[in-house]
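Presented as structure tokens, the chain that follows is alone, the form predicted alone.
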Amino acid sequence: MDSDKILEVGNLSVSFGDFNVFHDISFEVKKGEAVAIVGPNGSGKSVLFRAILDFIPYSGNVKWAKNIKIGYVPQKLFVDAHFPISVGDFFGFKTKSKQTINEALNSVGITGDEEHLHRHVLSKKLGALSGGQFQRVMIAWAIINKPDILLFDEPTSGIDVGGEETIYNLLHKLQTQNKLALVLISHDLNIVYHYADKVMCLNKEMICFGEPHTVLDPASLSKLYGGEAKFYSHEH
């Protein structure tokens, strides 16, 4: 594997019994690169994440760079308000260092001194957090061990429209500051144009892969979403 590559995927296919989720997917992710995965519901986007993380059986090749550290935030992780785990307990599964936890929270915009963070964040139950604060906590938890790549399934799921851009700006800042590679699933093409270096169009097969302004043309979008997909030109 080339030194600038973090992940190489070749001829990846996933089936559940007789049901073919997707087939023959090949792509790569380089250091510091932002890759967005787009496609309709049921196209296999979340299954793709689970396959490359070796959570489910697959055929084909998945090759990670040696000694790679991976951060992952799954889609729609709901925690009951009465679930007896605090934010502090949750971080304790990864580290006992208060300084490390506080630095991770600060990096995602949850700021304050140690006493403030303990009283207003770490002592709270996970299920009591607002949607936006919960996503920030999940991002902080995912990056606490300083991963080389962050996989994020629908970063703004459960967040109001006003908070979406804030979360994407946060991810972009973390990517730049920490030289992270970022692979995210998104339904918002505006976000893809604004933040992604590469985009994968997935619907049972890989319909396109490349720079958004090059590969997201009317023909690809129509094949991806079916019918007469609307296409908008974007400027960088």
Given for the second form:
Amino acid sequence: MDSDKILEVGNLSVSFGDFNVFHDISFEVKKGEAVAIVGPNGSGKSVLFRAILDFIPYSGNVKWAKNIKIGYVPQKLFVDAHFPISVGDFFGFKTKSKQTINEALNSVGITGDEEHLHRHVLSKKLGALSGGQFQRVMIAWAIINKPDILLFDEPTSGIDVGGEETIYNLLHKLQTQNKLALVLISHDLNIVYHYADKVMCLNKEMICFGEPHTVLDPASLSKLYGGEAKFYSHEH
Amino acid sequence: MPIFSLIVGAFVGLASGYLGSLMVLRKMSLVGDALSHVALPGLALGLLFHFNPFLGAFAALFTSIVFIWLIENKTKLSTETLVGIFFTLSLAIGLIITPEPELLEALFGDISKTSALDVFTAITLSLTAIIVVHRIYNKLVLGTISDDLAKSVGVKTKRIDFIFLLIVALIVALGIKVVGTLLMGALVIIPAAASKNLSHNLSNYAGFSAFIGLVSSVVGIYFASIIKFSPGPLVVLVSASIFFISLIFKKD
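Got the form predicted alone; any chance of the form predicted in complex with the partner chain too?
All chains and molecules follow, beginning with the one already shown.
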């Protein structure tokens, strides 16, 4: 594996019994690179994450660089507002250091002094956070041990973005500041155009892989979403 | 004062409440209830063939726990239905083979005949269960929130699930002496359900749950000894009362 590669995937296929989720996916991720995965619902995006993380059986090759640290943000947690777990408890699974926790929160844009963070964030129930704040907390949790790569599975449901920066601005900032490679599943092609170095179109098979402006042409988009999908990119 | 019984009840109540906090989070409430029924045929075999009924109950529980774990991990069968069928079946078999004089005791518990050895066993096993579960508590909760997230930070979720189930079998077997097979589910679930109403974070939740388990068990056994009744129903009455009181103080 080249020294600047973090992940190399070759001919990856996953099936659940007779049902073929996707087949023959090959791609690579380099240090500090942002790769977006797009595709319709049920196209196998989340399953792809679970396969490269070795949570489920697959065929093909998944090769991570040596001693790589991976951060992972799943699409959802099974936590409702009655689940008796505070945000502080959740961070406690990873570290006991208050300073580390506060630093991680600061780096995802949740700021304030120790007292403020404790009262307004850490002692709150995890299931009672707003969608946007929950995502920030999840990212803070994932980057706490300074991973080399972050896998981010964007939830399909609407998120109130709020604040002065969006989650994607935030991820982009982390990517450049911490030289963090990003692989994100996204439903928003605008995001892909703005933030991704590479994009993968996935729908049971790999329809495209490469730089967004090159590979996201009408032909592959219509193959990806079937039929009339159009995208108008506005240049800045 | 049935001092031995109260000590056994205190420790078993404490451990049941503590383990129960996890079972409720993991939505295993019904599994816990059904599980305790499995203990009956094991208990009956112990009574019939004159070996320690606790060992019989534990063996029966252990077998069914391995069975559940295998179903969950090796097959795609729906656990709930199978558990429902298998467990009610074993309750039926247990009812048939349990000797008539001991049937009430097996169903509703009896700790009037508690020996020093029973006290020793209860203390040792309860403390062991609490210590082991304490060590894996956070990992189990993380696995409950998201199996994938737990795996992503290196938690061996299948292994800790198995250890947890094993400890559940141990405590259910022990608790059966106090409240009997029919009501053991309640001793595990009600304290946790009450505690959930009162807690904002995990350490409060686990702590209250263990404490409510202890209080229910001790107060229930004490009243049972006064009115000379099986302890099981009284323990459940006390914990259910605490649950209803907790509803008043429920935090959002």
